[in-house]
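First, one chain by itself in structure tokens, the form predicted alone.
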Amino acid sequence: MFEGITKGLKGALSFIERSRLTESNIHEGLGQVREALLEADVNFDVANDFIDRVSVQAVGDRVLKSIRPSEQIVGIVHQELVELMGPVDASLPIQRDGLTVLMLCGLQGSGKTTTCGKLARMLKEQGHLPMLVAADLQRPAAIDQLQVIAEQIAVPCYTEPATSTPLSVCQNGLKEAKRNPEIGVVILDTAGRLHVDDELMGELEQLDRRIQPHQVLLVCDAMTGQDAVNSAKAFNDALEVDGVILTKLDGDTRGGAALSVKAVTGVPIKFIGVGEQLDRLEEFRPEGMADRILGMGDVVGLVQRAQEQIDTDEALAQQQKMMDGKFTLEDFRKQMRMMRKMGPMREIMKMIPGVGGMVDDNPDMENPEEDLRRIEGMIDSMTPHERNNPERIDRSRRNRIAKGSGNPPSEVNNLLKQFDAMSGMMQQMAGMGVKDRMRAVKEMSEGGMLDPGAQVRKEKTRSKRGSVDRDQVRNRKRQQRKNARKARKRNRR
């Protein structure tokens, strides 16, 4: 997510950190920041205003005469990023009595129907029973898609034949919801178009006027960049949108839409879609997004994901096992499965402070998911006795595990070595304070323990290149010594 803008901003800010700060080179560095924003498809006026605000603060005496001026500038950029995207109130106005009506609108292909399901799932987890209403009568199979989603999350869905009108579907859906006292929220999935047009806006304006939803939420595809911003402005001009849901943010390498929507339209981003699964909808937090854009991680976001996906009692039991030195490969496998529920491993690792930058800087760390699957396959090929007593795994057992998992014995050996080192480190971390734990996490990352497939990739790379002949190494060293002697002779002359 946002790899392009993160790399550009880090490069520009590192230039400022390397320089002896003066007003001129601050302006030069901020020029690079502006260039990074524009390359990330941030709105032109938004990028200029952002740089103007940062410049006013960055060239002041408070910064230039401070002990660590470069850190002050990073802090200013961070705060301005937060201001650019916020403030945000991600809460929804759920009524205590009666129905709460939410209307979702957007262009075709933005992920609107799937987002209806994600929002319904989130509300259900919060203790509300939502009902979906299939009012998108334009797109073929939109009604069927919403019904399938409703079945997956076990919520009611109201539908009518495609020959009906969107207004009658919504009105009849509300009547149906009022008959069931358990239903507290109605989510209207309205029609979209390939582009903003008068017919679409007329239909939505009629629904807005007749149904009077409590909130209108616009669904935008983050990967379309400034097109998403322009469509958001058009929808807001017609409907007075209450909030934006940015979808496909996990595939957006630029970030222009996220940084521009609020500034251009005045409408806050309330939620973000970070995956295709129905549990991949998050509240939008400008502070966490600014942290991640600047490569600082996002601890709060990481904790929230963990609380949603990881069983608390199971996690406490695992921690106690670490403290007691009884952490086994069976426990390790359980932890891997819990972590994979939180989302793609590459994104999770980027949320850990001090680790995100290493993920971006390490081209080999392209697909940790595949490495975890390979490791899980090796553990699955072990007997319960071997998982709970990994020190008992001898050569013959390693060969059997390797054959069963389709991996060479050397990879099984590397797994056992890494697990032994990691379990010892985790046992030490269990008794540490927060700062010491963060330091230990960084050490584990630098040692490759947070990237379980690192050793595997090294072995593969080594086998591809072929083993280096020892005679070649000797000849190279001999030549280096000769060159050094010649250099010494020249210096004496």
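Here the structure is a predicted model, which is why all the values come from computation and not from measurement. Rigid core: the largest C-alpha set superposing within 1.5 Å between the two forms. Residue numbers count along the first chain shown, from 1. What changes on going to the form predicted in complex with its partner chain:
The rigid-core alignment places the CA of Leu146 less than 2 Å apart between the two forms. A movement of the C-alpha atom of His195 reaching 2 angstroms or beyond is seen between the two forms when the two forms are aligned on their rigid core. Core-superposed comparison between the two forms: the CA of Lys403 exceeds or equals a 2 Å shift.
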Contents of the next structure:
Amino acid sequence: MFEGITKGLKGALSFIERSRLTESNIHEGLGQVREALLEADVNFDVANDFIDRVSVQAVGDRVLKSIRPSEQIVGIVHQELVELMGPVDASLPIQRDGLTVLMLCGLQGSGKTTTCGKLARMLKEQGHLPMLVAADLQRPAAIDQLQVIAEQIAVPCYTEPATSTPLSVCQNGLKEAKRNPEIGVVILDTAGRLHVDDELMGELEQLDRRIQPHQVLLVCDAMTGQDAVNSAKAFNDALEVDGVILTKLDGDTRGGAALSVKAVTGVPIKFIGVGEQLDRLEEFRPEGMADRILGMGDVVGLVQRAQEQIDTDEALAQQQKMMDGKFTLEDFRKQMRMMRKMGPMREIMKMIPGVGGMVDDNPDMENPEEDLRRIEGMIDSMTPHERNNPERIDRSRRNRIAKGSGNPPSEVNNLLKQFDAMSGMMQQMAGMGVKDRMRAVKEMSEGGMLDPGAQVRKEKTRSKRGSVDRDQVRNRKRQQRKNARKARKRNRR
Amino acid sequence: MGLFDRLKQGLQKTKDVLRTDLRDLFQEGQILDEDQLRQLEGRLLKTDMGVVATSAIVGKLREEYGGRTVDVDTVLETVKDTLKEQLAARNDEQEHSDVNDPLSPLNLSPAGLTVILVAGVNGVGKTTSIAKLARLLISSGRSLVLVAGDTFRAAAVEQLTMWSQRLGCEIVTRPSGTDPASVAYAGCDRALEAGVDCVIIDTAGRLQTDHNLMRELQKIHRVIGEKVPGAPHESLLVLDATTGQNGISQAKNFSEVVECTGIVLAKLDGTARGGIVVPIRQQMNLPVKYVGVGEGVDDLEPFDANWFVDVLFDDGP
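Pass me the form predicted in complex with its partner chain as well; I've looked at the form predicted alone already.
Shown next: the complete complex, the earlier chain at its head.
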């Protein structure tokens, strides 16, 4: 998501890793940070303020005297980024009784209508019944678009012909909503307009005055450059915006607009749009965003997404199976499907700390879904008996599976080998502590997990003594060395 | 009304909000110091032209005039000239645009059908730009067919259909969800059959990082190339003038799949300056062909670097 800015900052901050910290190289480095921010579309003034604030802190005694100055500076940049973008409150104040009215506004093409649908879907999941009101009478077919979206998520939608006025559409829409006691929220989709168009801005102000929505939300394209500040400011001056929704963050935009809009208007960013589908709306978390910017990965976001999509009971059952060594291809397929539900693999992997860069460096990783699909196809071609007892797959069965799934037999062989190695490793991992598990994952990824040709090896177990814990071995060796040293000393005397 | 006035009118609203008047910055007889250069840097950066292009201009000024007394006119000339240079074509390419012929930026097929493919990310104004372009072609006596290739977004087909009714031209549509390449094929087919001059193919907005959707676009490009030899004659990328540095990535990735021949810079009537076209021109030599300067269907103008730069830094009335 924020890879662009992340890359920039990583490069900028790497100078600190290399050299000793002096006042002059702090300035030089922060100059690079500034450039990175500007390249990321952070507003010129905002970027300058940011650098000023950081440099005051960075040059202070605190940093120079601290044990690890470089980490300290990363800490300061991180903290300032969080401060700049936060605090944030992603809740929408929904009235306990009576109607809550939300109004969306923004420039043309920022994604208002789609966001209307996303918000409605989210509210519906939270147990409210939202109604959409098509107050965009400007753009041809905008009304149709909202109707189609409302149908997709099965919520009511109030429309009038394009000859009406936005005000009367909204007023009639509210009346209509009040008639149905089930409807708790009304979302007004206004027409996109330029913030310098006095006439249309006046119309929006009038809407705001007469309808008095509980929340005015500004929809803002995350790809916007320096101009983000101007439009956000103009909308905020006219309407007193309550929150910002940043859209199109699923591209490779550097998203500096997030920093600038918050800094200039003080309006919190509430949600971010991360895809065209209507379920791609997430809460904005400045900490996660700052983590991402500094290349630390967004673990909280990943966990959140996993929680949404993965059936907890199922996951626990799988884990138990893994530990018992009863993990079968059937379970493997189930797991793959759950993972796929979480979204595109690339996106997910980027959220894992340390893996983000790997994804970018690996052009082979272009389409992990394709590999997954192929593997799924192979498993699909097996009989349930084969899935549960992969060791029973002999040459003839293998050839049948290969033919059935349209893969060469060697691919099936690979899959079986990998699966065997993996289930062995999982069994091992299940017995490890958290720290060892992390190390194992790291080794796995360094060992070419992403290289399609590479194989995950099963660790050789010593036949007689059983598997040996590495830490134990290390400690034992250490003890032996110590004893040997002592013995030498003793002998000298 | 002349082109210059139209452009100026489009940008007029802008002036009240953001004055780019460089004359405010430099005062006759003062010494050009770092402080002034830094302010100039800010103004240039705020047009979204990016750090590299800005540094080039600021560096040039520092080198030529640093520490000397300022002659406002020559300094302004230098800034404008450098910018114009950056926007000019490389490789001695002849990309002349004739002021009096609004179609001159287009590479129209001398005989037979001209195919124009329009692509871009979501919400940049593709459909509106197509309507404007169609209007331009129709008013200069060309017959044309529109192809509603955006079968993904809800009601996108209806949007273009409404435009075709307003403009009075034929449109080829397929139900939502149809493979866009097949719609494009059918569109070319229909255009050949009807014997029209031009066919403009709309495509769904897509983020340049979406691998699958970009492949889909590539397929459209390939299919129309197979149907009409030499097609598409123009492959236009629509860019939102408010776009920041991401515009470079857009231009690169779209060019990779559809070999863009030019840019339509839309929404130039806000406070955004569209400076992103400067680095795009420098890095990829991709010219801007048209600019959208308003919401009306006539508000599309051929791009001219000289005017663009002059208007950007125009002193105003």
